[in-house]
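One chain follows as structure tokens, the form predicted on its own.
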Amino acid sequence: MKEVRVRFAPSPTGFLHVGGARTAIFNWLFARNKGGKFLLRIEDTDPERSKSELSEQILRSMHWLGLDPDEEIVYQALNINRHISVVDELVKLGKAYYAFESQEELDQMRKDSLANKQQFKYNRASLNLSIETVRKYLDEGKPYAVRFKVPDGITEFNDIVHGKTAFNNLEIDDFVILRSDGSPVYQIAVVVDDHDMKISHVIRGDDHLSNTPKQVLLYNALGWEVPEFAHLPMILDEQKKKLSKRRNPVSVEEYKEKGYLADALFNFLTLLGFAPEGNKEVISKEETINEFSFERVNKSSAVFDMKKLGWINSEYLKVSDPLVIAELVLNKLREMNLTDFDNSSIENLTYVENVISLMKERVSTVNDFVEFGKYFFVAPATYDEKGLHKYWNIEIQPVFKKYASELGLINDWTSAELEEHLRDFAEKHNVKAGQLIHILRLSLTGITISPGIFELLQVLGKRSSINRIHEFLKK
């Protein structure tokens, strides 16, 4: 059995799209499952749209997801001379021909077809030129493109996902393989590069399905072995529309910035079209590699469910190394310029780990630790007005002030000791413990919702907690 060699081939004309990342993941999983190679080709032949910084961003995102290629990266722009030589070979074989029509002439043909309510198809006028005329035009330097001569018949291939797929060649135009400016088009470049890279399986999105018969025809014309094809289902948003950056974040880097973990996003993207055994929703890379099979890949479109992604990410946060998450949280705090801490121990990773342990059951992303737990890092400047109106009444004010004055006397600053003290104090002063807890929470966090108040006190520490309570009472 020949070696499995697959490739992911993005164009550096935009950021790495989550749809592209899903395609890369399926290629990677298939290669790992079969003991093969996962390769990367940057399709940078469009000089106006291809940008080196976008190539770097794609590579950064792939590395973050753990999708480093097994061999040196191929940059398609370096292969242009090879593409052109293959076009020349097809012309010599009589399987491609020079087409001398100007853009204006082609535009007029399209207008005529539209007027006659017909689908435009090139009329092969240049194919019918005599050899002498062709030579004359070439000698004169007349601009030309090169078109592939589509043979009669049916083009069939077995798609690993969709099964037997056939196209009537009558419906395939004699497509351009070399533009009039001398640059090769996608169809010929991808076939030549896949052949030269010894790609055994081309795994890509359904949007490429219409390209496949043209590429199969090129393989056959050149006498090259045709790779196997697998076309993956499209990814739709929750409105069952094509993923759009107007409605959703679509680049991998955006999800990283929003606080999603690489392994969680990898897991989620794997489930967009692939069904693990037992329909597991949280599955490690190792398990997925072992289970991956195209028999379990769906033909129908997959839906990008943000709630499901959030849930999967929350599951990964619960079991991730707290030290790793602490580093991510600190980086986020620095990005937001939240470094003017009222607690000098915050820069200590142990402190942040304690915050994470307290909050991890309540959050979905790394950013949530900062967004919903900002009070762990910065003392509240204001207090929830509804909460104040509801809980800071005349009855409780003097009692809470007395409670605050006694807090400093507690030496064993643990959640158990703090809870015992508060409940004893409440009973002694004939108030409900909840009345004190509500105010305590407001004074420490500025809001009315938080993790357990005694655990919160323990994590904040004695000095910071007492300072915040005194500041609250001053205000």
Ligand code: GLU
Contents of the next structure:
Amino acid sequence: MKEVRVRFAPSPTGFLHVGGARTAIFNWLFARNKGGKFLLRIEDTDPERSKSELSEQILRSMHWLGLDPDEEIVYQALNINRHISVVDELVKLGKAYYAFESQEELDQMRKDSLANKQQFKYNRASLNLSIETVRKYLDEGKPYAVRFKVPDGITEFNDIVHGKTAFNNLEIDDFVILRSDGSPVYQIAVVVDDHDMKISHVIRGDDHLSNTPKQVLLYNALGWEVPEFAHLPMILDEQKKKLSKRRNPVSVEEYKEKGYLADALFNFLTLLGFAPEGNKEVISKEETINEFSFERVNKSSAVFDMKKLGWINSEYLKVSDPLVIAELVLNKLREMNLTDFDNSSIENLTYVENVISLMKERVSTVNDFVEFGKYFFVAPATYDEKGLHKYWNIEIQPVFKKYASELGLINDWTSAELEEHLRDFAEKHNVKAGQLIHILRLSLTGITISPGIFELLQVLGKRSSINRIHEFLKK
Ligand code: GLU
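Show the form predicted together with this ligand, please, the one above being the form predicted on its own.
Then the entire complex follows, led off by the chain already shown.
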């Protein structure tokens, strides 16, 4: 059997889009499943729109997702001379021809077609020029593009996802393969590079399906073996519309910044089109590699469901190494300049680890630890107004002050001990335990919701807890 060699071929005109990442993942999974090679080609032939920072961004995002290529990266712009020489070869073979129409002439032709309610199709005027005229124009230096001469017939290919796909060549214009500025177009560049890189399977988004017959025609004209094709279903948002950055983040980088884990995002993206056995939703990379097959890839579009991503991420957070998560949380804290907390043990990973184990059942991203658990790292400066109004009443104030004064005497600062003490104290002073707990929570966190109060006290530690309560009483 032929070696499986696949490629991901992003254009560095933007950040790595989640749709692109899904394409890369399916290529990678297929290569891993078949023991083949996963390659990366940066399609940087558009000098205006391609930016090297964006190529680096794409590489970083791919690395983060665990999608490093198996061979050296191919930069398409470096192959332009080769693309041009293949165009020349097609002209020599009589399979492509010089077209001398100016942009204005072409625009006029388009307008005429529109006026006649016809789809524009190039009329092959230049193909019908005599050899002498062509030579004369070339000698005069008249600008030209090169067009591919689309043969009559039907172009068929077997798409692994969509099945047999056929296009009538009459519907295909004699498309330009070399622009009048001398630059080769995508169709020729992609065919030449895929051939030269010995790509066995072209796996890409559905949006390229209409390019495929043109590319098959080029392979045939050059007498090259046509690779297999697999076109992946579109990704839509919950409103069944194209993903739009106005509604949700679309770049991988943004998901990273928002505190999603690489493996969770990877897992989520595999489910956009791929259905694992038993419809599992949390599935390891290893299992996905083993199960991956185009038989389990859907034709119909996939929905990017943010809630599902949040849920998958929370599942990964629960089982991740707390140390790894602690590092991520610490990084976030540094980024947000929140390293200046009252708890001096903060640089101590164990503190963050304890916070994580207390909160991990309630969060869905790394950022949630910081957002909802900010009070673990910074003492409250203000206290929830409504909460104060509701709980800080005349009756409880003296009792709470007395309670606070006893805390220093507790030596065994554990949640069990703290709970027993508080409940005994409440009973002795004829108040409900809840009345004290509400105030305690406000004084420690500034807000009215938190994980279990006794665990919170234990994690914050004796000194920090008592300090916060005193600050509260002062204010
Ligand atoms: N560079 C193309 C794109 O970013 C992909 C080309 C291909 O996969 O054939 O859409």
